[in-house]
Amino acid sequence: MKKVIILGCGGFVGSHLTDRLLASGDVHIEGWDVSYDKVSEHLDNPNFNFHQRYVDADTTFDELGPHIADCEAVISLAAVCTPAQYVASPVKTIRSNFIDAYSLIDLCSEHRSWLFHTSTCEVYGRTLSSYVPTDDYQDLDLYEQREDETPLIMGPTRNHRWSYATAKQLFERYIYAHSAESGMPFTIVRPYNWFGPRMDFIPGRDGEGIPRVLACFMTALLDGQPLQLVDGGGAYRTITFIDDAIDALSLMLEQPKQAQNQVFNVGNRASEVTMKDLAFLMRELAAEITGKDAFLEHPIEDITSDKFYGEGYEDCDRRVPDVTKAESRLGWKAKTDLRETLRITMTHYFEQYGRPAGLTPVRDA
């Protein structure tokens, strides 16, 4: 039986990966996280050993050592990863994503264990197209992101928006440095907006603060508040269904020779959307899911990024992943379109958090 370590097993991605690996029946998981709510159904599974503590706890790395020495892979998923936190808590963001985490690389390097790290597409920073005085995007080279070629362009130091991206980038570089010196095998994954059930929190229900865009829009729909478009909602994002993303991670774990010492973009380039169009599509799907046509007229309003996030926010205009490497080396391809991704995810939110009074779900025949 294969043994893997998952740091952040109780989070959005970690819980879905835990589901998938345990379902295979041939994987034993040593999982670390502060919360087990999303993996509670597995707590009695003999193939799942849950360690309830933060990854940066004083004792965690001492406990990890013996497990790392005899595991198949160390999967690093734990991170501070919401834009509101980057701006409001840049020190915590940098500490969490690099300072409190780099010892994991040291441990894996010491044992020459396979470190499987989920980074972020944010490491690319701003696109070259954002510096060109046009928005027609005729030149693919200006905004398509290729793992081994595209330059990583951060905004000014004073803009805390990039605290997360730079911490993640330095973590990647530290992985490369150790691999070069010790031979430690690694795989780095750069996710592109993975959406699905269990993603984020709803403020006032099971969390406080500002979540990512999907949960922000869902909160507005649930609470009857306007959907807020930051700086007009013109930024593009590529949305990827969590099951498709887990397919990619599983293929990497199954094919170490193809996956090791590689960086992979994992995103569905066919599901690109502006935040403004995302808001309108979510209104439409809310009406379909609940059977309430009033959602079609749900208010949408513009808000400045300074007012929404606070001073120090800066956005990138567009992120389009080149996924040639994942397709050619792993045989992976995203299967789920944007509309179905949102339908599944939004249905989960309505079921998890309750529909507004008087709304009845629409079930497929």
Ligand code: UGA
Second form
Amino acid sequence: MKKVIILGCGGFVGSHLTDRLLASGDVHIEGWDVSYDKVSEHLDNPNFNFHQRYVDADTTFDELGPHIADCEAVISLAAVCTPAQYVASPVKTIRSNFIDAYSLIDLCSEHRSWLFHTSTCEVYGRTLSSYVPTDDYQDLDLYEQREDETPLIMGPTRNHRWSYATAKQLFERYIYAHSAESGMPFTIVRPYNWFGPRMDFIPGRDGEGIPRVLACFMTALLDGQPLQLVDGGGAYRTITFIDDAIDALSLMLEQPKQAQNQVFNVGNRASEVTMKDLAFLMRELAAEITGKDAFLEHPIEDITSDKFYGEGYEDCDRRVPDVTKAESRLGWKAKTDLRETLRITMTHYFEQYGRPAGLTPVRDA
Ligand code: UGA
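Moving from the form predicted alone, what structure would you give for the form predicted together with the named molecule?
What follows is the whole complex; the chain from before opens it.
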């Protein structure tokens, strides 16, 4: 039986990875998180030992020591990862993504344990194309993101948007530094907008604040409010279905020789969409899923980023991952297209939150 540690096992990605690893029957998980709502069905599983604690608490690192010594991999997934928080709480963002977390790298390095870290595609920052006004995404070399080649381009320090990306970038660099000096094996994953059931929260129902775009648009659809396009909704994202992403993580865990000491982009470049087109597609799918044609006319409006997030927001313009490394080293390729990803995900949200407003999926009605 393989033993792994998962920090952040109760979050969106953590809970899906926990589902998959426990279903395999040959993995024991020592999991840390402050909440267990998303993994409550596993609490009685003898292969799952849940520690309800903030991952960054000093006591967590003390507790981790004995487990690290005999585990296969330490998977770190805990993060503050919503852009609204980077702008509203940059100190907390930097603290939680670097200062309170770097001891984990020291600890893994001491034990030469495999540190399996989920970073972010946001470390690439903005594309070179966005700084070359005449390029207009004509030159792939100026905007495709390649793990070991592409420069990481953050905007000015005064824009707090980059508090997260720079903390994550330093975390990656600290992993590399330790690995070079101690031989600690590592894997760094850069997720590209992984979407799926249980992502984020719906404000006023099971959380407060501004979640990421999927949950923002779902909240608007559930509440009969306009979908808001920040600065016109021209930013591009590549949307990746969570099950495809978990396939990639599983392949890495199964093939340490292929995965260790590598950075991997995990994204679905075929599912690229602007936020404006995403809004139109989501309202179309809302009509299809609930059988309520009124969604086809659901209002969509523009809003400035200053008004939506507050001062200090700046957007990542485009994120096109080069995924040839994941394909060639792991045999991984995203399988689920954008429409199917949204259909599965939105159906789940309507099932979970739609009943009070009479917005359940047609097949459940
Ligand atoms: C966030 C994190 O910062 C990344 O680290 C992470 O990799 C990524 O989510 C992810 O989900 O993988 P981002 O894509 O910028 O990055 O976050 P979102 O809040 O989902 O925003 C996506 C785009 O939608 C942005 O252009 C944002 O301005 C826009 N948006 C958001 C809207 O137009 N309307 C909204 O109501 C919310």
